[in-house]
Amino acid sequence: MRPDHPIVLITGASSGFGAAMARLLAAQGCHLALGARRVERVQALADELVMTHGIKAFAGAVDTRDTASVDAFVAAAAAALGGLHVLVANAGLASGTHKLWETPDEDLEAMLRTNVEGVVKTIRAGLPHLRRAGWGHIFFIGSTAGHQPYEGGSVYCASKHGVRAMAHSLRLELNGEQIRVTSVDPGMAETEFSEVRLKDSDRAKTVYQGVNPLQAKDVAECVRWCLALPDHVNIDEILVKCLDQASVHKLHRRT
């Protein structure tokens, strides 16, 4: 049975989509387990949301690439909050815009280990707690890159195709259990994403010039809506783009 105040675990919660989800779900009365490598940021966010909304919140350091780190974070969060009901495997990144044959090991490993391995490790650690609760919802945060590849994004696109495949597979594997599975796949969104990818804040700003992109709160709203639907409804996949982006390769820029 769905709890009145679900306990939601979010990785990559220090900024962007993760922080926006935390704010929106806290306003709905959800209790939160917030994890990120930048632990001081998630601790400050947790403290703010506890004070503002009167919820319970746990904040901890987690590197989703590391099994021991993930297992320790999930176990500590479940112990502190009394269980878990919702997992949001949000931690992810793009690194560089290299052609496939130019991709350095550092970027290759960062994307595959975070975007693919990290998702597996998060869900593997969290799923037993959802089963124990008897009700749950798992969110994958994918990308339009998981639907349509583009030049300079071969490894990132491969990782997000992997996320989409895992979401579809898990949906099949959990069929018959009271655990919903949803993949939210955003297009262009103005967060720290481009700055992390390009490692150049000035260049990152040009990505959004002349465009009205998605904001982190728009993606958070997709998660909130899916979570709020009746228990017999499962939104398998949301592909969400700003109006100016018709596809990966078709973008309207205002002069």
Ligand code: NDP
Contents of the next structure:
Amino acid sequence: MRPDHPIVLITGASSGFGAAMARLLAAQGCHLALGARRVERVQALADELVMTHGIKAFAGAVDTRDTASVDAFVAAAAAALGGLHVLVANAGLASGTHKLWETPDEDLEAMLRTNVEGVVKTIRAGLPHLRRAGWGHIFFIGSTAGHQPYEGGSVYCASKHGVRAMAHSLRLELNGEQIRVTSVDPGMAETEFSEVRLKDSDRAKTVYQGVNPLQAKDVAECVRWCLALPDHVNIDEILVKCLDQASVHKLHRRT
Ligand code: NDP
Ligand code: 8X3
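Other form of same protein, the form predicted together with the named molecule, not the form predicted on its own:
Now the full complex is given, and it begins with the chain already shown.
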């Protein structure tokens, strides 16, 4: 049965979509487990949301590439909050814009280990808690890059096609259980994403120049809406882009 105050675990909550989801879901009365490598940021956010909304919140350091780190984070979160109902496997990144044949091992590993392996590790660790509760919802954060590949994004696009495939497989595997599976797949959104990808904050700003991009709170709203729907309704996939982005290759820029 649906709990009055679902307990939501979010990876990558130190920035961007993850932090925005934490803020929006706290305002709905959800309890939160917030994880990222920059633990001071998630701790500050958890403290703020406890103060503002009177919810329970757990903050922990987690590196989703590492099985022991994920298992420890999930176990500590569930113990502190009394279980888990919702998993948001959000932690992820793009690293570089290299053509396939130029991609350094460092970027290759960062993207595949975080965006694919990290998602598996997070859900693998969290799922037993959802099953124990008898009610759950798992969110994958995919991308338009999981629908439409583009030049300079072969490995990132491969990783997000992988995310989409995992969401489809998991939905089949969990059929018959009260655990919903949704993939939220955004287009360009203004977060720290481009700074991380380009490793240059000035260049990162040019990505959004003249465009009115999605903001993190727009993506958080997609998660809130899917979660709020009745238990028999499963939104499989949301492909959400800003109005200026008609497709990966067609962007309206104001001069
Ligand atoms: P941000 O860079 O703002 O946030 C990324 C988050 O992921 C940070 O909190 C970061 O925390 C965390 N993270 C990265 N690596 C790890 C790791 N190994 N272990 C734990 N946490 C990690 O970007 P967004 O909010 O935009 O990105 C969130 C997700 O959305 C990603 O999966 C991204 O691919 C996806 N996405 C982004 C789009 C965009 O245009 N912004 C569009 C479509 C999808 P920390 O560094 O503290 O560990
Ligand atoms: C992030 C959006 O267009 O940089 O997933 O791939 S894009």
